[in-house]
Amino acid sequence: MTWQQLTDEQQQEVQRQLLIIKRGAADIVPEEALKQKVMKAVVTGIPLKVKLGLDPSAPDIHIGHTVVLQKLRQFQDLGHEVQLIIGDFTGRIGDPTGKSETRKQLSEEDVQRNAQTYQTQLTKILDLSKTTFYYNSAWLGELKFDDVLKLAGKVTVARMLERDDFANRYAANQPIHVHEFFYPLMQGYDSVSLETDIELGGTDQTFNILMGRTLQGAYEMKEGQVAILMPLLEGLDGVQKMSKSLRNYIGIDEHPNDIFGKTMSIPDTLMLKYYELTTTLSYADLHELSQSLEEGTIHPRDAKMKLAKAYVSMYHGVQAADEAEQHFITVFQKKALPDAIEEKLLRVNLLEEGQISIIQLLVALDLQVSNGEARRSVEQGAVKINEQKIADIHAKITPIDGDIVQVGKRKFVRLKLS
């Protein structure tokens, strides 16, 4: 099919779509076909096959895994089928990218309880109705010795060696697995498995997507898949990519105030990325809040309020935005206590002589869950008890009805004794 053959009409509407899928895209492999595939999807009106791999060992959403979702509600927006995968057989593996060891297997009932906590969250991004869920092991768990040895057949060694992890590991004589070298093979099967036309993926995804286009020109499907690989998110530090265990995350069901206040903290250099990849902002209001933010004509604060604000309302509703948003300007503008603190017991068989440390306060009141975080709070300067900073790890406080427990700029307490 040539751009020629298509009418006025039809050209409008690929150049639209291809506009849509292309915003922040890091790399598009390879770009033509795309055009090709949405071309082919305009003009017979069958829609593309988009996928998504999940691994279910870790099923926490951050704003850094939302980049790739929201891409995907992108093109069902756009009228095209989802394809999410719960490697519910990968995952007894582990994807082993970026790791410089064997990551322990999962067991299925590690692997069925995280899937479930995916799909719980994913209903805040995804238009489920447009989804079709999967579980990889349907079609994997059913490949005979023989397919397995097929499959294996269908890439060398070299080629596996071409991923830094694995050469990485090679080179400094670290042990790996042969089953590791299945993960990539079994990822990109699962394109041949549902004739996928494209996948999506982060950066650090590239070998185990373009596996799967590999695969597929291997089993003889004319049309491979076209990899949409998008940048990683840094994290509230501004470096590192963003992760729960490196503590630098927005998680999507996090309470709204922690999602609002975290948002607040985002590096002004990173604000627009983080618009543009994680929000639905049109291209057009972008290129104005940037021009805005360049003359000047808009604080950077102001637009990371709009931003924190996006977030709550995407994640928790429109009324908790306002409400997370009040809560900010009260607390952090104003320096004043909020109106609404949550009461928390403190059972009276945990004071010794009236007494407890603030180390264990900490934890009885689940301002903190384990006592090194909270010892590290307290060394960090960010516990107050009705305002006054406590310092001292080995503190011993007297606690009474009403004290109000404070932990960072985020979390507030107000005790009862039970």
Contents of the next structure:
Protein chains: 2
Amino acid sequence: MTWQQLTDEQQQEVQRQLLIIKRGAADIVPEEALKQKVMKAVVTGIPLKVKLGLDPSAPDIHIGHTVVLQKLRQFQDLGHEVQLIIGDFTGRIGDPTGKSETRKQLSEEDVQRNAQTYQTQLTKILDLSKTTFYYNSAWLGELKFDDVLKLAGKVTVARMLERDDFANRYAANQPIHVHEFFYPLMQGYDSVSLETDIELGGTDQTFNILMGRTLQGAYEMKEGQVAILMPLLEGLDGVQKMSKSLRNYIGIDEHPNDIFGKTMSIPDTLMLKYYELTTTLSYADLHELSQSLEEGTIHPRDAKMKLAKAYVSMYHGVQAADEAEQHFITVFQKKALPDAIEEKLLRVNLLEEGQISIIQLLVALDLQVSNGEARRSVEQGAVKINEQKIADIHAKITPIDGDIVQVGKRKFVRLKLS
Amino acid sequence: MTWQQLTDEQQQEVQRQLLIIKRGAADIVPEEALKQKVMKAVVTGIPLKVKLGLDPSAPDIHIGHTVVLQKLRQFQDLGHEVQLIIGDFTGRIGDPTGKSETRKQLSEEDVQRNAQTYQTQLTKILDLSKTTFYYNSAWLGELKFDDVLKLAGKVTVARMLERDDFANRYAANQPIHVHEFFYPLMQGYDSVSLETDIELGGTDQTFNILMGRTLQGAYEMKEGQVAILMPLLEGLDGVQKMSKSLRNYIGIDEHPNDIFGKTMSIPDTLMLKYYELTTTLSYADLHELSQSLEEGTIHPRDAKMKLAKAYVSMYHGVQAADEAEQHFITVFQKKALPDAIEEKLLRVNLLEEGQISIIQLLVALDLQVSNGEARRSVEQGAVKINEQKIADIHAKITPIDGDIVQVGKRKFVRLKLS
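To complete the pair, please output the form predicted in complex with another copy of the chain; the form predicted on its own was given just before.
Now the full complex is given, and it begins with the chain already shown.
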């Protein structure tokens, strides 16, 4: 299909779609193929199949994840279809070497429960009527040894060892087990199985997504899928990729006050990136905001409050957003807390699975000198964390950087994990 | 089990067996484990399971193959059991890349027919009552993707790339497809499945056989199999490994006169190696023969005739051996052929699939000047190859080095391919 074969309206529609699709993408491979696919969809009226793989072991969606999810939503708004893959096959296998803690084996129930959690959370971003969920065990679980050999015969060892992490480990004499080669192959085979047109992912997924394109070719599909690679979003620390394990994330299911408060702690320099990648702000509005910040006609704090309010609004509704804003203003801006709160370090090795008892916390932060004294102040209702009263002496706390721990009217510390 | 726990008789029996087992072996890995296995077998009376894998695509057994087969027979004579694996699973798959001609896909019928051929030929060497045939599709064909991943998780990529041919190809930037890693894994998994104690093979099988030991360990079998690695036998050219494709072989199903004649063409220097590895000659007799040759009390030609006779006797019976010997003496030693026969080169590129028409052959060797003349001499019964008359003008010949081509009573040439 050539550009000249399209009517003026069709050409305009293709250009409109490409503009939206390309917004914020770090890379599109190959870009020409994307144009072809969109042209075909516009002319035939057949929607594109746009795929995203979900990790079945970590169903808590945070703002970092929403970068690709927002992009999926844009595709849906353009009339295309979304394929969400729950990678239950790999999840159920775990790591055959038994060495990786992060690849723990999930039970069928785990997978089901996590999928349910996803579905509940995703309804806040995607149009579920245009979304199909797939469990990749449906096809991968059916493959027999000869099918697997056929699959493995499509790629070379050298190609596999080009993947950054494999290359690095191989060079450093760190073991790569042969089965690990199958993770990209499985992800690619999903695309073969579902005849995916476009696969989304972070830039760290480049190799795996292009493998899908390679495999589709090897399985004789005429037009391989296109990779749309989105930038990785830095977390609250402003440096590392937002992730649960680094505790630098904003979860979309968190309490509105927490979402608001955490958003306010984003470095100013990242604010526009957050806006561009994780909100539905239009190009024009984004441009205006950028200019206003540059000219100083809007204060960064106010722009950030607008972002925080947008997040709470998206994930908990407009009313919750108003309340969270009010709470923030009351607690952090107008009232109570002294301007400069002393920062205290809390040693991470005191935590067990990220938690610490309230009693231990107060003593560790030198807010109380003994367990007995700490217990009493909790019982008396004098202890607050981020303005929320902790009255149960058995309470377990999950501390994060910036938590304000308060005893009575005078003692405050700002907690920092070390 | 320690050596001291054995009775004197048991110790003697173990030593007797080890002496026989080790005879001629190029390497035994690990040797200490072999001793343990034999000790256990002697004490418990439970025979060892000794495995050999057969290539389902090439069922014609030649003397080179008999090196491992004779070793298997020795195990049987010591009371142990033989596991013969027909690798039908790999044979039925072929090469998924479709690139390798040597890995052509075999049909179920091909495999069955080849297995039948093996069985018929092997009955001349093995005691089939102590031999069990297995088709590895029985277990490999049942594996599903998750089993395959488990299998692949047992070894590292670096370990695989240690295999000589992989290492060389990787270094030379020649493609290795991921499925190729599974050939050693499959062979090793056969040993897991059959709880093999000992696997035999040529020294070129070292990596694959040790993989079986590794995998047995990974699948938590206490005592991994022992590799008994036999030397590779040079073919008639005295240099390259005996193989069908190099046409330097003696097939056990060949005509007795051919077996005899080809054996007589072995270089003298290799004769003792052939005796040691491919006959049932005792240590004592082998030692005596070696000494007699050294002292010149036996002529190499006579020692070689004894070897030739032994082969025909083993594979076609004593009577055939006597006849073949008589034929050889009549034709090649006493009669007809002049002492010095002129050698003539025949260009290999004149052959089609190894064959040439008798007419073309006579002309190419300058025994006749024209096709017409050649045709007439064939029709008159004047043409012989190795003393056998060729009377059909449409006959196709498969020439090999040393063939004596004769026209009438005077014209002789000794053919050499070039």
